[in-house]
Partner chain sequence: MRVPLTSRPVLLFVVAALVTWALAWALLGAETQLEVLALFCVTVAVAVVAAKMKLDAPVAAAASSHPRALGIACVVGVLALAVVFHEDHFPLLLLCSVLLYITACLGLNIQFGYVGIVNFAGAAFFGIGSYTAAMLAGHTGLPHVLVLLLGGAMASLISCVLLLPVLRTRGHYAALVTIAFATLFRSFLEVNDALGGPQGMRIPALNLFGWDLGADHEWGELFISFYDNYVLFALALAVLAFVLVRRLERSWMGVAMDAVRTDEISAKVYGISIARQKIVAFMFGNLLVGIAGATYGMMTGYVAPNNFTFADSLILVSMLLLGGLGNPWGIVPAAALILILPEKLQFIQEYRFLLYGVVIILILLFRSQGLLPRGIRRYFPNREAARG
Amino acid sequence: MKHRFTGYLATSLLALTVALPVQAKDTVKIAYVGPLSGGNSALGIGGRNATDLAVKLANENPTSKYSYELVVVDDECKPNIGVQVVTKIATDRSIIGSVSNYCSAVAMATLDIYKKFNLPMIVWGAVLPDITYAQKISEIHRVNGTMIQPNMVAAEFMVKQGYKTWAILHDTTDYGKGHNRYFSEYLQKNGGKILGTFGVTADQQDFTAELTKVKELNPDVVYFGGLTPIGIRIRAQMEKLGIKAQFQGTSGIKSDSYIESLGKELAEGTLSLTEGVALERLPRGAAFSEAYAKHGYDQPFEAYGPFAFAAANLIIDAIEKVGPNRRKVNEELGKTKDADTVIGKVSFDDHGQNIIPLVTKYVVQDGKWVVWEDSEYGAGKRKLKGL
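Could you put down the structure of only this chain, in the form predicted on its own?
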């Protein structure tokens, strides 16, 4: 009887265990902020998709302690809209962290909101140095680099190619002014000569006045410090006015939409320098690209998608470690040293800035952005304009 009872009890307990439902995980929200409409939407959608991928992979992982929900807001790359949507997510205490900002102007306008509501955020694309360095805000972090290093490398690289004179166009936001400042400084240090500098507005459509003066100056290179929509218009209008100078942009124009809008012939030879190592040269790059394709996103992840993916994973990893508490997550992010991510090792300095020493040079070749060293331009088989 004793043995039968023990066996019955064991069988009953096993049946009870099998019958019990799996306990549901608590849901934790993280936010995504970026331009999902307007001229910069391709970059914003790529960043959103990459962030969404990070959330989906975390939810597919059986070892995750929490279930994650992504809250997506569109800042339209406009500071006033950014203030509205960031205030909305910051006041929602169920949101524990945010993957924020492609546009520097929006980032600058919203920094104090993250600080006021103690919402940890990681910038995934905005490059203005002041975002992390103008003041020390513990809630602000950034995985991508700033505009300083790419402009330093760009100036040295172009002078070494043999170019001597430049005309500079930049948008009049803090982003464009920053590019003008750093590129001009490093260009002059390397012996380049600036023939003229022209500020243009972010929504400007016609550049005839500025480009007519540029044509009179006859520079070797036209440098543009701004984002894709204006870059497209300037390059197209340069062609109409017969300006034969080499077109050189910043990371702000490295978008598939730049090539698609201009056509591969007109985009051919355009230069762009971005911070970090090319994705295809990183150990985790192939796995990220495969996962992105497997999950069926219709739009490309664009230049900064991997940075958004890295930012989302850092936030998720911090939540997994310390729980869904803004203060604790922020403290954990501040300790980030040599974190292994899709963009390489991430280490935040005392201002929350990831230290990225490398810069990648890109050139448009046959309708694609190609790493300079892998291109026919880099091999000497093709020549940039004026060389």
Given for the second form:
Amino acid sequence: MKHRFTGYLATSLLALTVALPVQAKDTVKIAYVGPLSGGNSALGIGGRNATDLAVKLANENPTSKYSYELVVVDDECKPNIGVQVVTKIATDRSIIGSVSNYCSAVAMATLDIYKKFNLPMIVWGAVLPDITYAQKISEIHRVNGTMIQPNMVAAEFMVKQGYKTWAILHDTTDYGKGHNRYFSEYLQKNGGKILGTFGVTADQQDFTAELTKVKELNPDVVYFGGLTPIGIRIRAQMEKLGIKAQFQGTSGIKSDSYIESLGKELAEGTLSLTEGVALERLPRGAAFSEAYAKHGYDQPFEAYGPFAFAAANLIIDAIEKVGPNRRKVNEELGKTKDADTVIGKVSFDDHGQNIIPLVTKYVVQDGKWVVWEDSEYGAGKRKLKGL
Amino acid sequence: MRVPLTSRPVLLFVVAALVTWALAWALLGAETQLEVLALFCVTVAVAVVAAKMKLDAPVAAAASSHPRALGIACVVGVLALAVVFHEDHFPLLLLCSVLLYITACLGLNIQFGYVGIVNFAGAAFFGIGSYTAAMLAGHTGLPHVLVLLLGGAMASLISCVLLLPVLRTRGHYAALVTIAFATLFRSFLEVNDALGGPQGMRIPALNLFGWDLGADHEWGELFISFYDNYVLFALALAVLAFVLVRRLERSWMGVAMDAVRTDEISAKVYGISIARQKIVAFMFGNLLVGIAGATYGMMTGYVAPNNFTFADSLILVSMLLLGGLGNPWGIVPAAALILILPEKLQFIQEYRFLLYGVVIILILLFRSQGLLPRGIRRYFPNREAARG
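Let me have the form predicted together with its partner chain next, following on from the form predicted on its own.
Below is the whole assembly, all chains and molecules, this chain first.
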């Protein structure tokens, strides 16, 4: 009996000495803001899990100076709830940084609160350019791009391929309008010519009127800023009217259902330039996917998970470097240049916007979206229309 | 024939008021998982003990026979909370939201509780108030008092569009009309660029006669959160709305409205104009909702269509039902619970609405008429109190 007791004592003492250095670390809190309920919850939960993974990995790392705790709040993708929860985390002085906002409206509504309480934050998903560019707030940073970057790259890329004239169709939501605005702007800078621009509603069925006009204009390329359902209809009706132009879309049509609905032949050669990462092409992407799988999350990390992971890592790295102080962490984040993250290099400009555009060019080849550089089109074996 | 101050009901009432205040304070201040759990246990314990000792009936009797004392206790309680939390933005923001939602619910109470129109577009009228405030305060130099009033007037005015269909339909059908309006309102906001489209727009902070409600106060060591300004204003608004609604209820209009709700045909037989009662209730109710919405918009500083979804309208209606339909007093605890509880359950993340739903169902299971059901109308409350 006595023996066993001494055994316990010894084990627990041993455990204590092992545990002591861990306990001696100060706990630092970082926050996560995103939609965990409602229509956007899948992406929000993916981002939450990715942030959680970053915190866990930092805690598992024996060299990290602090132990980290994640405070998760749900903004429901509603600006008023966003104001509530961000007020909550911003006034909690033990929280040093925040991985914030998938929804643009919530981000816009809460910018001033981060500013007021000097809480450094990094946007991981919201794409509205105004978040970083409407004002200059030093607390606001963003790792993901806006709709500006893919259109900048798209305009340059397409002109380089040798196309000269465009007809633009876009839906009249913010998404479509924004894409039209930035693509037109950069296309003109690169010397492309826009023959006509047509706004269509998001649930329009018949595009004969617009497309007949397009046929008359006879452009090299038809650009479409909008989502898959009308993308499918427009592509199909182009064929019916005998428009031979190349079809170019945005991230909105890059989905498997686009190809399934149109069939291999019709979808072949469609281009989509999306803002985002092809994880498998990045040096750290595989390690991230592996760690995510190993930690056993039930839900996938979705399109923006890697951005949340990168944002959390940047905040943790800054805290490791300058200590848990909001102002210092904020200064440190502002200086971020060529930081190596899961989404590639990150550099913030003076508005806190990541300026290394990560744009992936996809083309449909044999019924699959293939990254341009890996495709037969990119290799020169196949040709896009009209070239 | 006043009840002496040291009598048992008075003592009980004071104790109950203090306990309620302490619970409200704990609810607003609880941050960690442990605190919230402890608070939940304490609340259940208090409720069980009160029920076992049969204390609830005398307290309720004391409260309902002294509505003025109850009102004063509530106002003092809110002011005490504002003082206690003067440095903490977040609890004050919650407190303020509760007060404004109470004001909005009082408006809906006239419609649903008195005259019997179920309005499932509450959030839409709330939104009309917010958007009107955003447009007027953002683009014109109108004094903000006027902006708030116009926010309410606009909600009232736009609800005129619904009058004809609401008057021509009854019950479920009238409810359907309001649901259609709620959906319509949201789509309208989303396609309308002048109103900010789906991204919404900013609103400047409220400024009443040079009193900037959006500014913190600092006197030496003393720091007072700007939300305290809003708490004071929202409290004044809620009290005003409350008094108005109570007066309405006690008046002949209130009696007529009750008659219309319970039996339209008999009411008509007695010469009550059903259309008139419904129009007054619908428009006055939406006026209150609109004013509350305008204030809320200026407090949070941002409006977007996502704030005013059909789900938010349902939340407003559920506050009425949880509180006890037709009893303005019931709205107070119901609004507090429905707004603060999900916020305090943030630590369970995506499951919080599940647990929150379970709690609401449990409450309604044990109190199927709501937390504070409406009593039978007493025509001479003072006389009865004196007799009792």
